[in-house]
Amino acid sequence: MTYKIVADSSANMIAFDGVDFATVPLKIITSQKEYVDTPELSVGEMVSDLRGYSGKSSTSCPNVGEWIEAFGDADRVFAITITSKLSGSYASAVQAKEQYEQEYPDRRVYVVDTLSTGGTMVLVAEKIRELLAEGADYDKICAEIPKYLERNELFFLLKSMRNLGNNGRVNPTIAKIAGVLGINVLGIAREGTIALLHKCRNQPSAMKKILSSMKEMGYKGGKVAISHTLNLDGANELFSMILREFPNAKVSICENRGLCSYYAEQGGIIIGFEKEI
């Protein structure tokens, strides 16, 4: 029996060692150029060229073709998507299930739809390689995975919501005058779509709430996912506050991604984590 996960790239991840894994690409599409979220991708050209861009921009999710193409000939396959309150990727997986295990009926397709994005997803795929590396089956992890994404959540930190507003992920207003008095946002993925929650004057002050949020949230030191758009310094501020108070803490610290930095834009920090229910 061979297992794959497959996800989509909002997780932000290019490789994933210990299991057979691939990834498929969303895309960044501009009247003036289309960005494939792929490794290839320059994440620092595409950002610089979106500050200078004014017109209209979109987001599209992976179609059928790819899931399948990236399922390969695994016997059990896990797809993790981006949440399918707001992009087309899950639905997009579940087609390409029923095409792949309707050619193959002797092979399964487990599609996750996150509700969530970035370290959610990243969490969640660490998950499913924990639970192969113990020995589980396809059915008793397809039976964890729902309750294991209860003891997640996803907070990120923005210092930029233009291209949210420009979307409809939150109110144009509210993006528009946050980006006029430059502060820093402070928002948490609920039941798959974006909540607000506080607005912080500086980047030192917003790592302070974001980690009392989280232990609000019932983080006791469980993993940590920590994924930033072109701000190392303010992912490792936040890396050193959390081992400071939870030593034996796992965090994980990597760049974002094309899809993921389009709506986080540049400055913007993605944090999933464990909670304890």
The other form holds:
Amino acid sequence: MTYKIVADSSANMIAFDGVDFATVPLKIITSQKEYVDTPELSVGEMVSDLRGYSGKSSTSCPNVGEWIEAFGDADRVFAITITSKLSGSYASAVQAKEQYEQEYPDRRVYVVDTLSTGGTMVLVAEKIRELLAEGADYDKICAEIPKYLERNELFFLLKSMRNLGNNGRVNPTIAKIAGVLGINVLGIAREGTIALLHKCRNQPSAMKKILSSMKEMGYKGGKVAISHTLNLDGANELFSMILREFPNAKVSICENRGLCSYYAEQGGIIIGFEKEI
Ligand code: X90
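Beyond the form predicted alone, can we have the form predicted in complex with heptadecanoic acid?
Every component of the complex follows; first up is the chain already shown.
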């Protein structure tokens, strides 16, 4: 039996050790260029292009064929997607699953709608890898994923919500609240959509607020997956703050790839974490 984990590119995962893995790209589109969010994309270049660009831009989700191609010839696939409430990635993956299982009746695909993105997707992939290593079978893993997702939360700290607002991914009231320069908006993934928690004065106060809000949500030293767009200092600061209070916490930091960088924008930080319930 061969297993494979496939995640869309909003997971910011370019590689994954210990289990067969593939990533499926979303796309970022401007009137001048199309950026395909593969591991080869130069995110730095894209962010700098976008900084000097004031025209229309948008994104698009992977299509069915791209998902099927990524499934390869695995017997059992776990396809991990960004929230179905804000993207068609999940719907594409479900169609891909149906075609794949029809063509190869012995194969199975479990599509995970994370109702989140970024770090949550990383933590889910790690959970699946852990269960595989323990020898859990496919059905057991499928049953564990929704339970694990209940113990996950996603926060984000954004310096701009321009692209989220312009593309209708936040409601206009939120976009308006955030529509001032120099913002530090702390938000949370709630039922698969974007909700605001707090508007902070500056980054240090935002960091404090993130940690206190994590604790309020039930964070007690579990895993944290941080990703950032050109804000390693901010990510490191949060990393240290968490470890000061929870010295045994497993905290990872990575860079946002194209899709998350487009929406989280320069300075944006996304934090997936486990809580206790
Ligand atoms: O299908 C597409 O074109 C992709 C649309 C994605 C829209 C939202 C992306 C958000 C990325 C921003 C902060 C985290 C938000 C959490 C959402 C539940 C990152």
